[in-house]
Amino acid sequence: MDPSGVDRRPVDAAATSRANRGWWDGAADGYQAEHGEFLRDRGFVWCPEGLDEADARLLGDVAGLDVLEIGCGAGQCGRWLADRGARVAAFDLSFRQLQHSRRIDLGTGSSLPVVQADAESLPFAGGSFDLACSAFGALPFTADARAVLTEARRVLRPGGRLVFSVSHPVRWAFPDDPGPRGLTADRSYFDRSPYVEIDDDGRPSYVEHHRTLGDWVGHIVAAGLVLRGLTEPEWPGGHEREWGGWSPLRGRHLPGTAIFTCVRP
């Protein structure tokens, strides 16, 4: 183990879920304070590059659709969808994130239905939704991405769509640093060992899993979905906001986000 408390090692589904639930419960207040204005209480921002669904229209017309938001955080995207006529249900692993959703409800007069759940085992009946979406929710933080995608397929109706964004897999080969250091690869893109932060007792306290682009395509196909599109947002001119390892400097050279558009046959 690295003396800084960071390791690269396999972590199973139960340990991953336990670690990330605790981490997000502890980090939710700071996360919303730092990023809430950028995300907006009723906004749909796909990624740190600032790609807005109002402009990208990756979901199309959502009016009248039953929509599930996977890993909703404080529900900003779900509220944006509801404002456009969708019937939205949302869930997150973190109870503290859902408390922030309730805070926004009370502050805006909205009412987004949310539930605490694990994305690998969804508490929804099969064929309940026309559309499922996720903006960096759940998928990077689960041990079994195929299980999440299979669950998404199960709750979608035939012809239903799943659109989700994750960190672009190429970022895995580079340090998570917004400065010049983040432009030099320091590990293999093909090293799938999860990034693990360790607590004082030696247990995982945060886990993020890596899949190559080929892995994502394979998981999508294996889950019974059809891949219809892959969007790699470019860093827009004039956007100077850093978000962790995302920055204008890195964004001019490396893709930071991958957005997959899938359909249930």
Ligand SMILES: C[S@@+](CC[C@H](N)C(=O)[O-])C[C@H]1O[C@@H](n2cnc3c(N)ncnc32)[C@H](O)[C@@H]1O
Contents of the next structure:
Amino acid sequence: MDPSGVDRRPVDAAATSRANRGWWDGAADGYQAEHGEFLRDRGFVWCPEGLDEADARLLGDVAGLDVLEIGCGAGQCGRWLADRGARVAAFDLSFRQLQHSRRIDLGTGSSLPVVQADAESLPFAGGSFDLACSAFGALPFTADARAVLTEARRVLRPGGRLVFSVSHPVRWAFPDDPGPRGLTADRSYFDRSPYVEIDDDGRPSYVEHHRTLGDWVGHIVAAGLVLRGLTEPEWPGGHEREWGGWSPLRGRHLPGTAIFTCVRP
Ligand SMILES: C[S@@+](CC[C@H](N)C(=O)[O-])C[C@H]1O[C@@H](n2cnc3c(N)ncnc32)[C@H](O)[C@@H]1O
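Next up, can you give the form predicted in complex with the ligand of this protein, since the form predicted alone came first?
Entire complex below, previous chain first.
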């Protein structure tokens, strides 16, 4: 472990959930203060590149559909979908994130139904939804991506779609630095060791799990879904906003986000 409290070590599903629930509860206020304006209270932004669902149309027409937002944070995407006529349910691991969803509801006159849940075990009946979506919610963090995808398949109706964005797997080989240091690979893309922050008691306090592109395809197929598309948003000219290790400099050279479109047969 380096002196900053960062490590690469195996962390199981229970320890990952416990760490990330605590981390997101503690970070939610700062996260919404920093990114809320960019996300917009009723906006659907897929990624730090700023790809907007209004332009990308990865979900198609959602009017009249039952839609599940996975790892919704403050529910910005869910509210955008509801504004377009979808019946939306949303969930997140972090209670504090969901309190921000309520705060936005009270401020905007909207009413997004949310529930606190872990994406690896969903509190919804099978075949409840026509569409499930996620903008960086749950899937980059969870220890068992296959369990999340299997749960998503379970709650979808036949023909239902799952569209989700995650950090692009290629990023894993590079330092998470928006500057020039972030352009030189310093670790193996094939090293699946999770990124772990450790608290003063030696316990994980934040965890991200890495999957290669091949791993993602394998999990999608094993979950019984069909992969229909992979979108790799390019960094748009004139977009200067940095988000953590995402920046215009890196965006010119490296993919930052992968968006998978899947269907339940
Ligand atoms: C980067 S935010 C994405 C949310 C929203 N789309 C946004 O852009 O702000 C990641 C969210 O995933 C949630 N999350 C992490 N692990 C989760 C899990 N296992 N189940 C459900 N939500 C989870 C976090 O609490 C957090 O709100």
